[in-house]
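Just one chain is shown here, as structure tokens, and it is the form predicted on its own.
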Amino acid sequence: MSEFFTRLGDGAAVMMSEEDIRYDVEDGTADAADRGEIPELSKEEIDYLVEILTMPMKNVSVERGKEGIMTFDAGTLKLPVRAGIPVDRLATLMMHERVLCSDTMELCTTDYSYKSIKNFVQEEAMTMELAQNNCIMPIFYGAMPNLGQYTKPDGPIDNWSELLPMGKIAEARAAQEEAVEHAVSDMVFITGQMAEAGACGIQFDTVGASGDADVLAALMAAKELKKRFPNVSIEMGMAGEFNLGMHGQLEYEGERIAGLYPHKQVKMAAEAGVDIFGCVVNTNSNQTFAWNLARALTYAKACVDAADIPVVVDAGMGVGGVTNTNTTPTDVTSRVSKALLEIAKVDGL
């Protein structure tokens, strides 16, 4: 029986038979369908995914005409911070445009949270203006809502992660609601400064990392920003495949936020004025690459089917079917890209 090179969810290389790969694909799509209450991949889609996973080439590509756009989170952290290459942020932007052929790029700072940026937002605005003068591709500005930064000792609010284990449920919920007010104020102020400096778009990234209150803050900030700067594109990238209910009772426009999966997250984001939605599906390191990719495709396809705005799937370390390794292998990322674009019909990555 022929075996094919593939990987586990943690990036380890393994050889698997086509039969075992197909079994994991079917199990992965069934898991996503059960959790999200969405359709499984069809037999034809499963057959094509197995074909992609068993292609003998080290790297694969999409068919001509089925390309998607590339956008980034933590954009200017990739080379100088993650890769340790001694280049500044403006050089990073221009390298992505003129060498790596990126479709868009994101200007950001090392402490990737809106609260931290408030102290030096004027300098960031000047950098954005310089970036716009030197680049042709759209430049976004991005950071995380990161509600946790508003808790003591860094912020003024009691930490709900400490209150909850003590059984102080009402106090924990009140603390999160107060943090939302602070976060929305900071996010609107900072992103407004970036819009005035010429930013083509704003990214609210890793939304929901602190739970449903974190999601509410991003939605409220997006709605207010869109009122003030209707021509500035807003991209929202999620933190996980469903919204954690740290509060549990928060709603947006009459719908509960906690527990929503991508196909419902995207509808709520669009209602708030978001223009581009970053769908996230978490990778399970204990499962195979085939299982994880089938699962990611199932969620992404349902999200695209439900969406009225473009969907770009977060496809990097530990999300979107990509293995949970710091430097992801191209045999994985190329197959993820091909499958998401050709099977899930996403607009980009």
The other form holds:
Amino acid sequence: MSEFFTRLGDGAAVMMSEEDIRYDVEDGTADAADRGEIPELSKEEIDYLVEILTMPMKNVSVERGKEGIMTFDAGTLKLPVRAGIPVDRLATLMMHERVLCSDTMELCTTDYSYKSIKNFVQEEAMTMELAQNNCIMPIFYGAMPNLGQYTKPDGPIDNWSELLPMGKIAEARAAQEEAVEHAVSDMVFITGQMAEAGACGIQFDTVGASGDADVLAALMAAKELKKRFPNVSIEMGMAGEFNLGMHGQLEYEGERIAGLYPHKQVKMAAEAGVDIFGCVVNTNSNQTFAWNLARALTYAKACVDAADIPVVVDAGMGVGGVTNTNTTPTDVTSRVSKALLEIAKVDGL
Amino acid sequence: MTKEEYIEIAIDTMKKGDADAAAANMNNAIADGIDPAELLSEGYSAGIREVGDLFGKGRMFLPELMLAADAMKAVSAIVEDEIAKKGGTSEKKGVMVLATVQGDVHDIGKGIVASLIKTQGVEVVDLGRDVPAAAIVDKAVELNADLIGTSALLTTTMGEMKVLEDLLKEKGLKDRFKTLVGGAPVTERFAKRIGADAYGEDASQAVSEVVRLLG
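With the form predicted on its own in hand, show me what the form predicted in complex with the partner chain looks like.
Next comes the full complex, this chain leading.
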């Protein structure tokens, strides 16, 4: 029986038979369907995914006409910070536009939280203005709501990560509710400054990293921003495949936020005024690439099917089926891109 | 009531995180002649495992998980008292030093693991996050710990777990402490490669592995 080069979730290279790959694909889609209470991939979709996974080429590509929008969250951290290339942020944006063919990009700073940025937002606004004067592609400004930064010792609010293990649940919940108010205020303020500087949009990144209160803050900020700056596009990218219930009881428009999976997250985001939704599915390092990609596709497809707004899927290290490795292998990223665009029919990556 | 009925209530009280109802059920069961250790294992421990699974699927949330852990502690205290009354010992099963490795500030998962391991009668000393390997080893020696658990969320920090293993070998302490590793990028293969004694894919497996390591 012939075997195919593929990988495990931590990036380790392995050879697997088509039968084993198919087994993992079926198991991965079943896992997502069970957790998210969504449909599994169809037989035709599974067949096509197995075909993509067993293609002999090192890298694969989409069929002409099935291309998607390409963008980068934490955009200006990729080359100068993570790759260590000594270029400034403006040069990074122009390299992405003119060399790497990004369709849109995010300007951001190393301290990637709205709370931190308000201290130097005027300088960020100047960089945004320069970027707008030099680039053709739409430029967003982005950071994380990062509610944890509002807690002691970094902020004024009691730390719910300390209160919860002490059994002080009411106090932990009250602290999170207080942090939401601060975060909304900061996100609205910074977006206002960036809108003045000509930003095409604002990105709320890794939403939910501090739990359901983090999500509520982003939703409330989006709702307020849509009223104040209707022409500024709002993109909301999630932290994980379901909203972690750090509070557990918070609701938006009468629906509980915690535990929502992408197909429900996107509806809530759209209702709040979000224009582009960033779907995130976590990679399990212990499972195979085939299992992880099938799982990511199942969630992404349900999200796209439910959405009334464009959906982009986070297809970077450790999410979207991409393996957990510092430098992601192109055999993996190209197959993830092809499958997400052709099977899940996402709008972009 | 039958033992099965007490077990069913025990599981339900864990899912509801109701410490008072959990304790009352255990006391009633003891009065009815049910073996408290069996009820703890087949009822309450099974319940808390179910809570862990529901949490992993996003169908239960952190406050409920914490309430369940508190309920488990209340029940464990009753069982320990009962064992002591019968002349047995209710000594703690072991001491574990737990930390998120140096360079890594992610500790939500580690906190959950700590809470669940404590429910098994293990004393957990949580050193927090961004903890250098040397500090972890020093604390383990100071406390005469049985286990060292480390967590990492990043591929860039998981290498610190190997630093810890190397340090233990260098100091001649590898046989003195059992080591357990976990966190999103960590795998069983990685654990074996660096020489860790056990790997926990999630909080529930971490608990099982701690119980196994403590024999």
